[in-house]
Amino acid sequence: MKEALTAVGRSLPRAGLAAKVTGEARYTADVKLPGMLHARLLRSPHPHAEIISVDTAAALALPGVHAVLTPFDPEAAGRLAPDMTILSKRARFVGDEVAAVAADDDSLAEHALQLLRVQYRPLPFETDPQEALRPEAARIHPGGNLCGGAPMLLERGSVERGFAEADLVLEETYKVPCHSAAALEPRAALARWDGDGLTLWKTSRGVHQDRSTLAHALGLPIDSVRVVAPPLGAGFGNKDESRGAAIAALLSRKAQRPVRLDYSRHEEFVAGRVRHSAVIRLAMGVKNDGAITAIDNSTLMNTGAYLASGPGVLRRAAQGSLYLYRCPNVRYQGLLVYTNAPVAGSYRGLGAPQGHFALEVHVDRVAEALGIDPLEFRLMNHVGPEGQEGRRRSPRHEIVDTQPVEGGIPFSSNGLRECLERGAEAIQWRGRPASNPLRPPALRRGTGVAACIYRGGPGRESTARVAIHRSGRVTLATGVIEVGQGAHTVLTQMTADALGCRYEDVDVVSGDTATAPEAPITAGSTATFSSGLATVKAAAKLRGSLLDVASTLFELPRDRIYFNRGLVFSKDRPTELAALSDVAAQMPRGSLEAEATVTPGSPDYIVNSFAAHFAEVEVNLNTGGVRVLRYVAAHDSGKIINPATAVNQVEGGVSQALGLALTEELVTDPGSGVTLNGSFLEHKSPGIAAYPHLQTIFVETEDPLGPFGAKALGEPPTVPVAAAVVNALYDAIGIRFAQLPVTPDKVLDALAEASPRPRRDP
């Protein structure tokens, strides 16, 4: 027998799957403690207001009400991001916190809620973002309604310059609403103090941050504060960022008794995190052989009432424009705004469905125009393993950004191309009928393709430790958290193979900042590279103090041993030696542990995965309804670790971004600043039968850098999905929609004002 991998690559079980599809897995709202209370928030139901007062006599007066919070309290004054404190004296949005209460059971801590008085000066509000940007709009925080008091600027070459070398310039704007992630489990945090220690159990996506984040704002050392992540009911991204915990936590220390704090259903879609609402306008230059000449992108987006993370998804927007194409001449110029909506925050993809909405629907009009097969100008045009023409500007040392503006740097592995061909071939796209015939008469079909490039995985620095006991059990300690992407699986595959055990026999400890080492927030589709290097270079690291034991034990040279799948080798002869187990049990100690932290990147290389996404649609010419018929996702995410998770990954990636093309929006008043559609009824979240039958293709260009060769995948697959849609329902009808989503009734409004025709003459 040889070494091989024997985990990676395979199709295995994923961890944790049993306790979750019996029920038995325990999620944040299911921990429950003796003396535990309930609380609840009281939410302002002005769009922006002064708090005067608070009276809060009656309902302490409540038997079994045993802590209330206002922000009047001065602990409430702790910050938890330099424009949010844990409660304000100041509502910026129908839904903020206001105050809470905590009570012995929720029915009465609803009900003292009633009886706090508040006394509110109403202001004025702005619930559009260019509204907002007005020099006599309201301001919403004290530095004014534009984040960061300037645009967000990125450029290569010179834009004005490419549009005077084109021969044609198409310039168009593009509108992408807000939409609610909308996961099964609302957010929940369950604070309980032991003396001057904190204990938290909360959904979450980063326990270290979320620990240095809670300690700040409420003025405590790091040390005596334990965040404990239960498993996640799907992260999405947006999980940690509320003002759950702290308010909790404060409950807590004021009534000396455990206190649970979870969100009702309303509460996750008024004021959960929402994918931020954008204005695009997008111009690209072109020469008529197709060549692309200048990229020149405007973007505008609501982050609502608090930044959250939007200023990394103003900048994830960008990167399509900027790097998708070649092209010597981008620009990018970004706004992020605040306004008195309901808050923008991370979702799956971040800015890039926003921004590759408006790119690839563009694309398609560009080709339209120079008469070019859509999927012939990308082939033409997209940028290529040597990465975009220009000279380096980062300094030779340092680690290459995963979103450069820069040329002069190539791709670590760039499957693109074979992604657009194998999907094409798919679909049938070059062999689709030349017309669009009527099928009966009130239906037309089409087809459309859409590209993306998304950051391939690095990010921040990345510890992992892996132990092995003389029971011959392993563990591997993560502080990467399962949001239901698969991560604590495709871990323990790369532990197996770069230790030699068998993947059933590898623990995770994950989820408690007293038990797991430091690791980035789950985000930015960076767990199964950051955190992959990291758990690979420990289990390495733990294999050669193995070996050494081996070597003794067997009286051989430690360059002619193995293990693989928790068997012992001699690479002298066929058979094995012993168990891995075997060995183990002669280890000095209870047992060998190996620790390594890494942080992921290349000076060298740029890290980014791709995809190529195709779509078949049926348009009803007298509903307006749409129906995907036809799916087919092709990527390029490196090695695939686990084939069937990833899988997964693609098909959730997809369905999620349906809704995002034809059904999903959220909606604010204008006239009051009021959700007016918060409940899965109203928020048209797509349901099982919308999904369409969908291919998934795996381009594995197994990149040289990333561990086993894998790179990102978990986000990219939401990124494509709303251009294809639309491209396809223009090859259908012929008429292009410039703004999401494409409901029926758009369809309607579209249909009778422009005679429906197929595209693609006969």
Given for the second form:
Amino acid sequence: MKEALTAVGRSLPRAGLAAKVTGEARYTADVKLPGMLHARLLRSPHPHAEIISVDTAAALALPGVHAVLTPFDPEAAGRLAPDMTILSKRARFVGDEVAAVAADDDSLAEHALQLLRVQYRPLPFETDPQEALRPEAARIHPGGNLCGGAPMLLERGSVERGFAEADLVLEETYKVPCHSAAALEPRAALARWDGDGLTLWKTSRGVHQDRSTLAHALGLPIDSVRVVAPPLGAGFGNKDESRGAAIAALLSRKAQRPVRLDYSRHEEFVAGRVRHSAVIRLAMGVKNDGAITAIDNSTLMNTGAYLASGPGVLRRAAQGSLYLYRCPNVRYQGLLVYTNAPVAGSYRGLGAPQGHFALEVHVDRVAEALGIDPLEFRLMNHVGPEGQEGRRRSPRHEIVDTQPVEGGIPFSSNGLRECLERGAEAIQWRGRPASNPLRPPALRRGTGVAACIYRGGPGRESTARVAIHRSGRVTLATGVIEVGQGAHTVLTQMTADALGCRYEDVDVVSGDTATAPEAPITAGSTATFSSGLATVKAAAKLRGSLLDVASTLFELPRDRIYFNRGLVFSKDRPTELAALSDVAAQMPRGSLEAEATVTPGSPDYIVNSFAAHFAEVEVNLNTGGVRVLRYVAAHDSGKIINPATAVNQVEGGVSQALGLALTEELVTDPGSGVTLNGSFLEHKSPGIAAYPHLQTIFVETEDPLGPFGAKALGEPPTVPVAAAVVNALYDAIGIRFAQLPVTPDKVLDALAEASPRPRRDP
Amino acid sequence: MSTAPTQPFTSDVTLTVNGRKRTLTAAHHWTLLHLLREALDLTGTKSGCDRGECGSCTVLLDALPVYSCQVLALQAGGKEVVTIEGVASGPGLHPIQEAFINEDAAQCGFCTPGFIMSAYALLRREPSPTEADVRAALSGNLCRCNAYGRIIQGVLAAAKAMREGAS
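Now the other one: the form predicted in complex with its partner chain, given that the block above is the form predicted on its own.
The next block holds the full complex; its first chain is the one shown before.
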């Protein structure tokens, strides 16, 4: 007998929200300790320079200044990453951390920074990745400017053969600039020493990863470092680095007082982590009947001054071209390049929004050349449940890569076709007017479509611990951080149904290395799937132990008992025997606990999420302004655990990515390396006024491998947005933009070049 | 090289915060945001940019919504300040707070106090706002999770609940 789900699939209130609407929730910058000092960072004014000396005497002489840290302090040489130390005698971008001060208050610390006398030796610099690859270019790191020393090459079949077979080959270059994730909460870190033990509160997406990075950099045994993550004012893939926290720790040790470091908004823009800019050359070969014979993608990405998560981003940019459409011959060549520009890192979707922008605009171009409707072309060619053609080469017992290159492996579930069909129906794609009349005053409308394939779901090994206490309260200990996406909400729902308790009775323990089990960083849309599987397994184990207790208590065989919504039932009578808390009260020990570790994934199937997005835009021919009027986002993320938070996630992801499509770009001046627009006023993020009418559709394939049938959701909503908008723009004004963001000046320039023509006029 | 005085000029300031009269010694360069967060430990008011761009520090100053990072602490002297901690009249939640929970009008929650304060000011002025009114009144607040759709619903639901509660 299958017990009914009482929590999974319901729009239960978001965990932790009550404390956020009252202002009670303390984020990192809200945490204060007695005697706490405030730290500020001195940042390099040079894009590339050697630091010859730092004279700290005047700063230290200022009353109220308690510590200064410079690259000449031996402990600052601790290594945070292969290419990054806590502080370095080499500054690699305008804004790179050079020195730090801790003082009684923030304005005093600010003042002390001005008293630091730094002698720099400026070096030649590169801000353009193409330029940085020239043999004579300035070397930013000892290994050279090409990360890894070689291109990333991924190939299936032979593109040469595919192009030879093609009736038509189209090639185009697409450009995506860097833009900032700009989470509203600036980065912060607070350090406190108790003897040799260090506690760090920090903006974090993975306390265990941060602890191991920090312990290593600070030369401490891992057990003497505790990392605590207060609520996070959003991650979006950012906030996975630890330099600020390490600096706070060293200042705190020098000053013998707790030290808190808060980034300013400007620092967030300049020294946070931006999305990798990309130049993508895409060539596609097709037969006259619409069959795709070859896709060749060459991608150049700028990782800025440090590698951060660059290789993962470069890899993620490949997957659309390699796998979204059935094609026997595909190739991806990726170059990741160091420059003296702000550091690029992981930002929601990693490289996928860039890669999908190029691919999905190019697909429209090809479809038009063949005289095929863009939606029909996608329906003809998209990858189906059976996956790509070909013979699997990887060993059959190995867990399938979530971003495979080879063919011959089916998907665990694939609702892409339904996404395309249901999205098209909702936006009335097939009923669109055949002509596109000019609307007064000089307004034109158009509709566009773009699809998405996304890895995510199976991540690294995950552990969860579920315990029930005598009071009947249940605790779920998970290493997954609540970054604002609602992970704790869905994990709580899964715990409730897997154990048979009530949603309200579950407390989440997380974000503290002292109490939470080891977990990978909260990234790659893996929380629901991977941590969900661990949670369900641990909760089911605990249910088994509790059934033993109940069986003794009620003198019934354990297979005649079940738990549902916090009540104990016998299968032989309709009314409950007792409350689960009554059983918990009879437990032999104070509490019962179960732990489970899972390595998610499957040796037989690819687990991927899918989406199809449709945008209706209106272009003002006089101002160049673009408004998104209607937007339909159809997603296959498997079973939806919490419809309300899932809709919020999709709507938010789409709106956020409209910034990439239409407004956001972080501009580095090539002549000086200076970031020119590091503020919310100049790096324009979407606001509430222009928020479009947005409809979300979940096709809800129940994935056989996911917890309760769920798959990844966090990042996919951002992936197809720019292409859907740009394709709609083409439909509206007959101009195909190959560079983001499509700002009004670009629209006006393009309109001036080509007199606008309604593409679908009779 | 600057040799600015290390001891800032200070003055006493008296203001009413969430219904309670407070007298404090404030440095002349302090913003109202700094006074609230650091001197009074009212950390529900968030600092997202400290330069009047994002709205996460929104409070009511004599019933008008302001960016508290753009008001000097001394300018608030003699005035009445309401922060997110003072929105609910009793131990329970204000209907706007309840509606934000019921409509899931947040994700990470960092911008939420600022949005609630802007909505609170709107609903005191206009108990029956249209969707356009809500968008206009909240357009000075940024939500980087872009939970805008839910926030609009949350404010409209709160307005309805407050009208029904009043009648």
